[in-house]
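Taking the form predicted on its own, here's one chain by itself in structure tokens.
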Amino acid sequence: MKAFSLAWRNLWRNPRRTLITLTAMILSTAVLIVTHALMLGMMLQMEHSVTDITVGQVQVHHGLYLKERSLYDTIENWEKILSAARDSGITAAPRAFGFGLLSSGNKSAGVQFRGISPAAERRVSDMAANMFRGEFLSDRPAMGVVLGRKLFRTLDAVVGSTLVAVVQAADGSLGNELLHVEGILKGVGEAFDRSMVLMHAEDFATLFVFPGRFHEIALNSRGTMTPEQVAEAIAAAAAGNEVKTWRQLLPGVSDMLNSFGGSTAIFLFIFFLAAGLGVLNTLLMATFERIPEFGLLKAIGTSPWRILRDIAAEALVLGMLSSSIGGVIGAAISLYFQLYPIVLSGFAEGFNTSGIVISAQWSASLTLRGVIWPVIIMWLVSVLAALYPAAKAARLDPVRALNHV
């Protein structure tokens, strides 16, 4: 305790230098915490966009479907897979896909129809809560559709518009129906926004003459299981089909999320290096000014280890004070951005990254680990930065030090 009391007095021998270093370290700690929280928030938002809006944690397909996208490559035992998922506490939604032409007045576009069960889709994804205008599909088939954000602009459609659909049905006939627009989705992903049309599975079956058949089953545990655990839970029931996690389906997004960890580590290293250099500079200057004092201490028999300990104590006090204050400031700012996200809608409605749209509201994600680690590492950096000036002071020759000007 005496060593820390002495360290506190020594630090304030030059208040200006100590305050400058202290301020720099406080800012470094706070910026590190806020940056980590914002980057983690972006990563979680991207993962949410994938797992809880579009893809799900895991998807099951016929072995050839993802390669050929054929209307006839369907999942044979889809009811068994849904039952296995239900028994494991996993939500599941079957989906059917088909291509065709959709027109409104003199505007037309090639589209992909997705036949879904609205009730199941609400359990698996947050798509129903991601509406831009209108409402999501009702649970009863009524030839209603929900359009992607860019598709409705291409067709110059509005909620309530009547559209004409023309498709090649599964039996070889020409399917056509009048559809009405029930809603328009917010931005989800580039391909989805440009061409996706959601409709009730029974309406899809009528249009494509495709009853009781599905190309895809999306599964989501809603955070209770990892994607790998979900895949393992339904592996036996899905035997003969292709089971892939979202990371396997979207390797570009997965690689980007993985790279965030490396980018954050580099960013942290730079800030800690700058903070360490600040501590090193402060203690080197303090050591230089006190050379005669250290010489006197050594002349009266003070051991080098005692001098080393005293200087290390100064660094530890400086690190504890700055990291504690910086930790409180950083946590407070991060919590604010978690409760009140940064709104970037003035610049863009959303940001497209590897085909996935990220909301223009950037929210931080504050974790205990994200606060504790910068604080602890700042302490360590302070002590490590003090080793060189401490060793230099401990090795001083008493006679030369007493005569130092």
Partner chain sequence: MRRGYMIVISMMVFLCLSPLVSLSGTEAPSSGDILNHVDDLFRGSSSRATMVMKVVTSHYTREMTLKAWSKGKDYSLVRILEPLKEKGTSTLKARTNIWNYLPKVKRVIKVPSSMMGGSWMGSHFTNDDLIKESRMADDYTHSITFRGIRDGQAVIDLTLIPRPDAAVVWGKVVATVRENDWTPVKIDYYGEKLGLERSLVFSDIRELDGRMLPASMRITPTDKQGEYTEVTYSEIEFDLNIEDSFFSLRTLENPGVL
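Whichever C-alpha set is largest while still superposing within 1.5 Å between the two forms counts as the rigid core. Quantities reported herein were computed from a predicted structural model and do not represent experimental measurements. Numbering follows the first chain given and starts at 1. Compared with the form predicted together with its partner chain:
- Once the cores line up, the CA of P374 ends up 2 angstroms or more apart between these two forms.
- G319 shows a C-alpha shift of 2 Å or greater between these two forms [criterion: core-superposed Cα displacement of 2 Å].
- Relative to the superposed rigid core, the position of the CA of M42 differs between these two forms by 2 Å or more.
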Contents of the next structure:
Amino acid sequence: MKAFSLAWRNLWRNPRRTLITLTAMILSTAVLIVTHALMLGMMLQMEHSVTDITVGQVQVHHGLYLKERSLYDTIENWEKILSAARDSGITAAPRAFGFGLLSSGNKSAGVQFRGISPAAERRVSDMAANMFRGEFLSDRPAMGVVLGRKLFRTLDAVVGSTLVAVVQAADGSLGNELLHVEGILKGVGEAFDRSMVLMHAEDFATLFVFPGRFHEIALNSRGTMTPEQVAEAIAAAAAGNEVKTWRQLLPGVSDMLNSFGGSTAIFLFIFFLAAGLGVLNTLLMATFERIPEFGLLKAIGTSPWRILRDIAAEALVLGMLSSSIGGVIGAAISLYFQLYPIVLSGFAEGFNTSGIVISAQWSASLTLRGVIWPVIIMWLVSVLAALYPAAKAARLDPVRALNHV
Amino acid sequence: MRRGYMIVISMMVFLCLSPLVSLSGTEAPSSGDILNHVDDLFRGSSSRATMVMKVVTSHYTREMTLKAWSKGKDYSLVRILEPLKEKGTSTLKARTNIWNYLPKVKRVIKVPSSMMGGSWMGSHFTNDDLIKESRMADDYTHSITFRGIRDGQAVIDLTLIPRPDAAVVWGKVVATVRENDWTPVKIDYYGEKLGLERSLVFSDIRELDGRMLPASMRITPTDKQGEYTEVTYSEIEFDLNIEDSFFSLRTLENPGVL
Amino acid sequence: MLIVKLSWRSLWRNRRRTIITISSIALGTALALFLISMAEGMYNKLINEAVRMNAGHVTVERREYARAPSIDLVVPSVSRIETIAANIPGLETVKALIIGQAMVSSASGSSGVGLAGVDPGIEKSVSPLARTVIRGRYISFADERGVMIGTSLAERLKLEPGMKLVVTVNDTHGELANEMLRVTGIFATGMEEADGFLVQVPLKVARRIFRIGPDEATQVGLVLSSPDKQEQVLEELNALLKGTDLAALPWQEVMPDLAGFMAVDKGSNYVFQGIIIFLLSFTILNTILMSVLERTREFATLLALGTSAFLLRLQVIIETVFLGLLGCALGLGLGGAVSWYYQVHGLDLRALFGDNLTITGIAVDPVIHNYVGVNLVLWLGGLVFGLTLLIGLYPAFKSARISLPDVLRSR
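Next up, the form predicted together with its partner chain. The previous block was the form predicted on its own.
Below is the entire complex, every chain and molecule, led by the chain shown above.
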């Protein structure tokens, strides 16, 4: 303890030097924490934008559905899966899919009809909040539809248009209904934008003569569990069906995120290197400057070990002081950006590429790890940067050290 | 979703089966003669028929009563009479286009190319099958590969191999006709690896509008156990005076034309 | 001149200090250069691949096409566009595209798909379809009936390379048309939309199927060798196309999704660049401040010996110029060399992260190539040098205002 109080006093003998090094370290620590939080925030946002817009973290299908896309490959025990999800605090949305023709005047398009439960869909995904025009489906079946971002152009439709749906129904008849456009979604992903038609599950059942059957259950814990944990939680109830995480469902998107994560890690490494080197240089300069002082100490009989110990103590005090102040500042700034996202461009709408919707709002994500690592690195750097010149000084003969410039 | 049963569909929709050709048993017929005969069955004449179509799949069984008009190979119109729920649902084929009329929403919908592979009214026929022209001699090279008694019946087998560039999915088609009057008995469709993909069997040869015809034909896909579509004619009239203009969108939309 | 020499010598009187300062500037510059060039490289690659894969930096199409794409909205004369484009400096290639809807069937079934007519020569080097061929080979110009299909479609229709596939389309006259094709190769991009629902044929085959003239296409893309020329090319083309029903559009309008993504991602990247430049300038500030602090005694002595304040300031400024020049040169040299190495050889993320990172290489190439442009080197060098000078002004100003007694007492 005595060594530390001595170190404290020593530090303030040259307040200007100490302040410069201290500021350098505080700033570097804070910058590293903020950078880490921003990068992590971007990664998480990307993953969430995949899982939260439509896909969910985990999907359940009949074992053959994804391969064959047959209307008849529906999920067994879908009610059991829904209640298992509910028990684990996971949101779940059942969906029914069918292909058919949607036409408006002389324009028509092959589309995928998607029967959903609007209330469940609102919990699982952000689809309902992602409207380009009009409204999302209401909870009452009324033959309303919500179209994909590009489909409405193909059909030359607007909110309020009446469209004709023609499908091959489950009983072999030619299912047909008049549908009303209630809304148009924002861009979600190429395939979705071009061909997706959302309708109430009960309207879907009427059109396809196929009540109470679903092809997909999308599950999303909304950030409280990993996809693997979600899959685990409903595994027993979903036995006999195929359970896949979004990374298994969308390997291309998963690749893209991983590659983005890889380059982010390299970026972060460069930041650590730049900050560490900066602090190292400042500290080296500060300690080298004091070599004559160490010579003096040696001349009056202080042992080299004692000198080393004192310098190490000073460095440690500096490190602790700067990392705690820097840590607090960094955490505070990160927290600010977590609560008040940075707006990245003038565009209000988000963007998507290969199924990843990039929001123009960028929020940080503060974690304990993101604070601890910069702090540890600053400690290491400060002690290293102090000990090297100190060791050199301790070995020097006092006269030379005194004249060292 | 099957396709390319040119002979089949033409038969089903146009219903102009052979005005029995008198054949001299002494002359050895060539495969070309038989094919021309089969092709000629579908040319020129017009018809009006009532038939029952029964579809059995692993997911549903349905039975429809249909009324069909045809003229040549370019025009046909089919209306559903039963079941009541689908009454009036109609399909018009004019040259290479198909339209559906949906009485429930009172709309006419043109079937786009991307939906051509879709099933026609839940049967094992696709929309594409309806419009396939009969081009047997154009698309295939053919030869007689069997002549003799099989299952107690004197038959001729014609084997048709698609020409290299023909827009035909099959690897081989084998048609079996009765030796005496060249009435079709069976047509087998093979895939490119020469596995049997499906077969069409004709039966119930009886007199309709003064002609002896197979009144019933059944199509069976080999990869779907127990599934088939069967068409049985209950009534048919040949060589009627129907104008080309009958096969118009106006007629299609007019449920009064029955 | 004497003062310059004097500054140079003074700089090397304390070798250690100078080296530390220069290395601060150099390492910071090198790291910033590497980081920015890596980000640039990633963007360049993204745009490069996207424009080559799709419809070029600049796309010529019918005015109505963007609103409701349709196979009968064709550019009537591709060769005319080619002639016009030939005079444009910096043009790399002109690619014609035909995109339409079709039904494909085999003996085992049928499926609705998107059908793309492409120039196999161009596509071979840029398209992920060509890169991920798992069976057979990619289509070539000579294939009269060649078609590329995805692995899911092949599975559904039970198709293998060499087997036939019948394509049914509504041609430009609205008539249904059939055509027999043979599977040349099967691709696996990992994207279900492509693997299950996209087929690619040589351009001339698409023209034959859709009954499009030999000189027509739905889109004509101009790929530029230097994207900076894009605006100029657009203006020139649109001036020439004035009065016709054709329009030249930038890739940002043809691919708004990608443009939006880039805008957002670039925004985040500017934030990171800002942070690293902030770190860099802060380090320079610290080391220079520190060295001035260390030198108060030296300055005091010089002033005591009668050196004029002006000369002392000048000397410090010239020293800073040297420091800045040396630091920049070293930093740009070092950073440039490392970045250049990765520009040529690429940085394989898989090798770097091992098992912690799974990239199959299907949709994304896991190798990052830096891109060091002359512009980047110039502006970064200028920025760092300017910063160093600016930071150096303070100690220079301060150096001549030292109070002699204070300094002597402080030691």
